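Take a look at this single chain in structure tokens; it is the form predicted on its own.
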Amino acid sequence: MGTTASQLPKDSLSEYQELTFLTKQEILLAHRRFTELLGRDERNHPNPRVPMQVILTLPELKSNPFKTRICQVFSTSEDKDGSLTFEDFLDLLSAFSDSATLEIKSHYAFRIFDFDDDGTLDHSDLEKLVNCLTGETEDTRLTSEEMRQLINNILDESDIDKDGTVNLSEFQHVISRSPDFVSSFKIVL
């Protein structure tokens, strides 16, 4: 299914709206945000993919503090290299659409978070997110005590087996009951 040319194929467009959150529109403004992305010799490859290095140039990524994360974990790249293709574009983009659904929203921030890829959120991939969220500057960073007892508070209020990490059924729990995380786990181009 990879798409080469700077026309979409209907066939394609059509597939692509149903596989997806996003619409017609949606998916031919990524189309044409990807083959910008492109160098010119890729674009009639068969399945191009875009490094992450040029993914992350993305204003919309920028300044995410998860770019880095976000492209691991939509790219299906054998090299676990964080390049995307033109279909893990639109998986990203669909993930984070406004259309996408709380359970697909939350699958995707679990697996974003979980840094070491394990299926579980330990002291270990909070600390990561934090440093993440909070910046890892001298000013920012959190004292080891400081961190400590956040890490303790969250695994408190989410760890609902105590088995000191939070798997995603735990996640998916506590993101339920956080009603601004729908609107605002969103990327749009």
Contents of the next structure:
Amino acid sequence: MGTTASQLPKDSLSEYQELTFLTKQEILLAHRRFTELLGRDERNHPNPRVPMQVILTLPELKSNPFKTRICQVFSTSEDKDGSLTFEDFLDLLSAFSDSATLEIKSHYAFRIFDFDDDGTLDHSDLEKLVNCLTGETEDTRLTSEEMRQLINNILDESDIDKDGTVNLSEFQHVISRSPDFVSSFKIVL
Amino acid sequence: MEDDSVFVISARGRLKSNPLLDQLPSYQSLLYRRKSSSIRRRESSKGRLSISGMFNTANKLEERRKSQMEQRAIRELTLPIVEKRRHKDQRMEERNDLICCSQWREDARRHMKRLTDNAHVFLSSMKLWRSDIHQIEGMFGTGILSYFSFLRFLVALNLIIFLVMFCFVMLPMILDPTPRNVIYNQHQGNVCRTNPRTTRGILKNYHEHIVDLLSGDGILERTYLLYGFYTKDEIRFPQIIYKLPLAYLLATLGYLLLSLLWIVKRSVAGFKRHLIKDEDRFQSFCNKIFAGWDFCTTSESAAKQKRSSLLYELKTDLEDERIKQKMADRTTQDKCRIYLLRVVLNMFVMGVLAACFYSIYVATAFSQKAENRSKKVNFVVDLIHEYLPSIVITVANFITPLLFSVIINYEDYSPAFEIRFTLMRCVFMRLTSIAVLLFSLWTRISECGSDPCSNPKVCQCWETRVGQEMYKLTVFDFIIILAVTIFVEFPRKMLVDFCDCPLAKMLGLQEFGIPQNVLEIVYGQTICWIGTFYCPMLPAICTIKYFCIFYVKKLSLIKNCRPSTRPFRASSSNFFFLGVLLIGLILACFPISISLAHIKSSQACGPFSNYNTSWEALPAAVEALPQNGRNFINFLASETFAVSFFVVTCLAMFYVIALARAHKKVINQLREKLVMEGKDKRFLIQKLCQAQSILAASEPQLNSPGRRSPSYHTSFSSNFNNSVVLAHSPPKSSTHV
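Switch from the form predicted on its own to the form predicted in complex with the partner chain and print that structure.
Let us now look at the entire complex, which starts with that chain.
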């Protein structure tokens, strides 16, 4: 659906309102921010796709340690290069909006944290996750002993069937009882 | 490398990937959350291999999945917009086949939904300070954000309380048609001869006006500000007679009840979550890791700060765990020593608290005596005498937290408990200091019964005196908050920025300590609750005060502060704030109920001058009701009703507790069952794989392509590389599933 004109057509607007959790103002604001990211020649393209590097210049994503994962998860491109169309962008904002259900948020959170895309969070996924959270440099990481202790604790708390990994339903179970998740898993433009 | 299997397979000889796992019903039910296209492709591939049995099951599962999906709203599907649009079109087609009545119903429902969405958006855009709070959230995270939304809540609460008092107490006085000839005069009803103060004449100098304004004295006594002004038994309007005492009493009870209900409603969500936590350390690690990052952080420095604070928090928690392990290994001798030390330190703490309370008591008594003296010394000393109790309370509240944080280091608790315990002590200190102030006022008031002439200023209209004290506390609190921000935090920032001395390095930038700030505003709110009965305009003053504090704190936060290294979790902070506020409210109820029910209301001023105690206005009004009403209210107040109500409430509580316990037991049993089932599944699959490998060894020429796991994206390749063969063997195989 064309979103190239500088104005979003009205029926697209109401369709997006139905298909996402965003309000009218939020969709219009998203459209404005998205067209600002496009190059001048791309604006007349029927369904422009913004490369990941440009998306990552958005201030809301710039300082996020999971920015590349977020782009990869929401991208519908064939080459899996993390580029987003406007509709992918709306999907992103919808999943991170205030009114999205817990199930949507936990589903996408699971996919973002699943660094190797294999459907479960295993030891290496969790280790990468912790390193993303604490920082990339050497002195901001946990020692390997602490990392082992931490991952054991996490698996103790969340791995119900004791197979050494966290699958989607175990993750959703843990998230449903986590009080901070809904308030922290939120991006507002 | 793997399948979308439930169990991850490593290359080290664990369970090999197996398309059998994909057929398990438990796994298929997970799949409906994935993209539909992946299922479609898988089915097509299955169809290609033309194994009829599997195809049928696949079809059945597809139908079940579809029907499950249909029941959900479209936007709750975890698919990209392109897929959702396809679903929507599909549904529209199906719906067009329906009869037009149900179609109309669907349309109506959609329109209603859109209307409610728009209404919500409109309401939330009207919220006060939305953009400011959004900015703070981006810079400092959700912990500090909760402080500011708490402040916003208090502004709203105070405004509503003021409206209640205004509508029921002040407005009738303002609209009173009869001329006001009852002016509070300290000689009215006065049997004691006192010399009028020479300075309280018409011509006062500038300084005395300031003193009056700051202490609620003088001209302010004769305004709507204080209790003494409302000396009217009833107000005669053309149609009705408005009973002011009854209205005053009911408005007081009303605002207390309203505050209670509103706080409880706000804390219900947080309380439910607290009840779910059944262990001390339940899920704290999962919560920190999976929900630890605030995705709304926009600034780079905040992100860096967040990272370092998360690292600090994780290290501290892991250290905590190691300490707990160490504590469990303590010997009996160690334990005795530590307990002895704790007892000694606690007694020391109580001694310090007792000293503070005694000094507050003495300061209040001194301040009251000084006011009675007709000779005024000089402007500054006057002001100090007026404000002495407030000054002593503030100094005590400043020193004691520092003392507590030093003492707790010697008591050898776990770090999490240390913080909570220090906080509890500070809360106790703050709220009890108000109680001590009121107690010392009360001793002076009860002296009035014996000899009213010894202290005419207090005894003539003691409610006004209490109102003035509360007013002074509020004003002083506000001044102190402003002064600390301007004279302590800004210079500190200047020092750190421009000076390179070791002092600056040691101090560092100010941390925005959430607990201390919250205690400050809860203290102010408790004073407001107590003081509104004696000073009906106090809620309005508090609203303005909190309004200004928001901007002052926001400015100070952005310019002067760095986020604290020990971050406050948003969820637990909401519960903590409302819990402390509730404690303040309960504390505020005690003085009010004592003064309503026991202390004789002053005869010279106020709406209750014709009654013995303020509470008597209510029984008097009940007497004036018709017979039925009187009987009903008498029944409600009787012992039979009270006892049976109490018994019924106890039964309900026991039932709910028993239910909760049964649920917990069931949850544990189910958890164990799940573990067992998982083990069963793995065992069976292992046996199957062993059987398969035997079969594969005997038929090496079968070479069907394997399958790689479809990833989450729609465009996954259809490379198959699965070496396990069973599922693809020809139908005549006896091991065909």
